[in-house]
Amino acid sequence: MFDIIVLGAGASGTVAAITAKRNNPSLRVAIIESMPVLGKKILATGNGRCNLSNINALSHEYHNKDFAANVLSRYDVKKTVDFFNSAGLYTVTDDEGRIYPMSNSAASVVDALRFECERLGITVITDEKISNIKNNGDFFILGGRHRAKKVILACGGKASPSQGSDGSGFELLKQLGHKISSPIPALVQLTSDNKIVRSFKGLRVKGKIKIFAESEEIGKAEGEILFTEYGLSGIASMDAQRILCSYLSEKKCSVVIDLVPEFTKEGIRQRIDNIISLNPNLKSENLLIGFLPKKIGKGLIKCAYVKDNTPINEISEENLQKICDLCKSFRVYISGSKGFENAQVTRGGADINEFNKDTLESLKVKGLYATGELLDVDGGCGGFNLQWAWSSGMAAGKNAANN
């Protein structure tokens, strides 16, 4: 018999453990994760670089923001920074709110929480998948042999089912009463059709994108955009799916690209002028060379209906005003996006309606509490996810060990 186990071995549930053991040495803790080692999927991060979190955490438009709030003030990034220091990990901060471990590799955060969790006496069982979860009143029973007074489901949504997260932590809440949001995959890549877009392949761009569900605006991004054979990819473009993510299934999306933020459009045709009047023999494909990689030029070109080897100075009014127009705002009309098996977080799971938003426990069954993805709250890129779990793992972690 255990006193918390803790089903995930992932950024919120390690935590949860070690939050739960310093409270309050003298609890035995578990933690039981389905994959072979712990912290897997901690490892993908940042490309193996783990942006622990993000300076600007507390003002980050969260999905459910006002519950997450709660928590996220409590468990700030402060505490979480001094969290990793305690268990011997520095950090760095970027020019841009992010945090990443000194080493600057993934590998550095797991083995901290690995060698603490060791230091602590903290059991971990890892390659133990659970199915079943019952409650009889006095404990739990997992997996139809594991007990334990009170149990904290830290085992993620459904996004990178191949690091671990399957979505069966929603099944075992489902088990206890508990009511599941369909989960939906987020800060994942678009897919389009747009042939002049797949054409850009490997190309990269940062720019500022508008974002439409049928004709109206519903949000906002900036960043690195990559074109891709499929669609768009980068930090901006899965953050522009993140705000798209209820709409693809429902309605017409697309995606309005400013190519070149650093100009207005007068700034641009200006500039375009003073190329015409140097050089006005120069073929149309290169007249965007000062501008954009010289293949996402030449498409623009070809998307205002102007041949490769026309002289820019025959180019027409209209048709230099529609270029100038395309830097500016080029619409992607997007089918889709890539699904959980490249998300980085999971929309939807657990109805937050259903928890205390202080401790995280349920409201339904005492004794129980859920972490990070299994709960219907979302970030964007930037270290906001991780910051949210391990916000979320404290909480649970210390009010399991304390009440």
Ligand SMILES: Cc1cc2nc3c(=O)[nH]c(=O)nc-3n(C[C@H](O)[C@H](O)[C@H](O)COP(=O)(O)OP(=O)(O)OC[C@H]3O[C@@H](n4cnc5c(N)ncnc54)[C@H](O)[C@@H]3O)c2cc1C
Second form
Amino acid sequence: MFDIIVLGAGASGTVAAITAKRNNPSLRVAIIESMPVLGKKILATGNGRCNLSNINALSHEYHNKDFAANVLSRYDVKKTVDFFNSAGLYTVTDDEGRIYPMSNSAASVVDALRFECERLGITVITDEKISNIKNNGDFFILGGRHRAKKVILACGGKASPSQGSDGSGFELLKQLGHKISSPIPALVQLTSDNKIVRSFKGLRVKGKIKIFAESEEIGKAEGEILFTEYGLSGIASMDAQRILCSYLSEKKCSVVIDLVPEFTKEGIRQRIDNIISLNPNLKSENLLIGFLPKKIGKGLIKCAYVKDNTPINEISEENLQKICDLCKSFRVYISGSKGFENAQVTRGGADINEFNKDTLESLKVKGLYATGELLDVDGGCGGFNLQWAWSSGMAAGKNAANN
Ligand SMILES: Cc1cc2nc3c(=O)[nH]c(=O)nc-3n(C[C@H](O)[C@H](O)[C@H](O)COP(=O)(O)OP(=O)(O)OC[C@H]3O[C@@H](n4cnc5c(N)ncnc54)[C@H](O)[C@@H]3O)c2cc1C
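Which structure goes with the form predicted together with the named molecule, now that we have seen the form predicted on its own?
Every component of the complex follows; first up is the chain already shown.
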């Protein structure tokens, strides 16, 4: 019999187990993990660099912010950095507030967590997927054989199932009588049937995006946009998808991209007029090379129904206006997303109304806690989701150890 079993050796689970054991070293704490190794998904984060937090990770950045607020403020970014420092891992912060391990390697984060589990004497059982859980009032039985007085479910959501989080945590919660709000993929690439967009594949811009469900503007995103053979990728597109995720199946959605955020429409026009007076016979396909990759400029010229080889001084006033409009407001209709297979995070999950927002203990089953993506809390790109995983892991671990 263990005092605490943590199910899932991902971001929130390892931190929960370490926090529980640090708070009360006499407890027998175990982690059970379905994958062969601890922290597999962490290795893939931040393109292998692990963007582990963000100095702006405050509750208003999150879905279900009121639920997340207490945990995020009690176990904030500073506490997280202190936690990692105390496990021998140091961090650096980039100009945009993103926090990375000083080694620039996600493997260091996993190593630090693993070594800390070993140092504290936490039992780590790998290669064992748990499919059933029972509670008899005094203790829990997991997979028919592991017994524990308390259980912290840290199984993640459904995003990126090849790294272990296949949604089985939701099934375990249902077995214990919890409600699950329908999980949907979030922070994932957007698909579009727009042939011009697809023809830009491989090209990147730093742009600003306005996000629309039907005609209603529902949010904004900005940063890198990568055009692909299926639609849009890059951080700004993934953030836009997260804002759109609950509308995608029901409404006609689109994004309007400002491809040249550095200049106003008038600023672009003024510069275009300069080019026309300097080099009036230049072919129209080259009109925008000073602002955008040539292929994108060419695509916009095509959208304005101007032929590639028209000399730029023959483009009509109306079409010049149209070209400037397209630079600032290029609308792309969205057909969907690349799904859970490619998603970074899950929207939906354990109904937050059934958990105590200070301790993360279930209000239905005493001694049961949930953390991380299993709960219906998610944030944008930039370290926000791992911060929620660490914060919720610390909260559940501490409360499970002390109560
Ligand atoms: C490619 C990618 C890149 C990302 N990059 C970033 C980033 O740079 N910054 C950031 O903040 N966020 C990033 N994220 C999101 C972040 O990784 C997750 O939000 C975070 O890992 C969630 O932590 P968690 O503990 O809830 O779940 P997870 O880390 O998914 O851990 C859950 C664990 O539980 C195990 N498990 C599940 N079910 C069972 C079961 N039934 N029995 C036993 N074990 C089970 C799984 O194998 C897994 O190890 C990224 C996600 C992906 C997919």
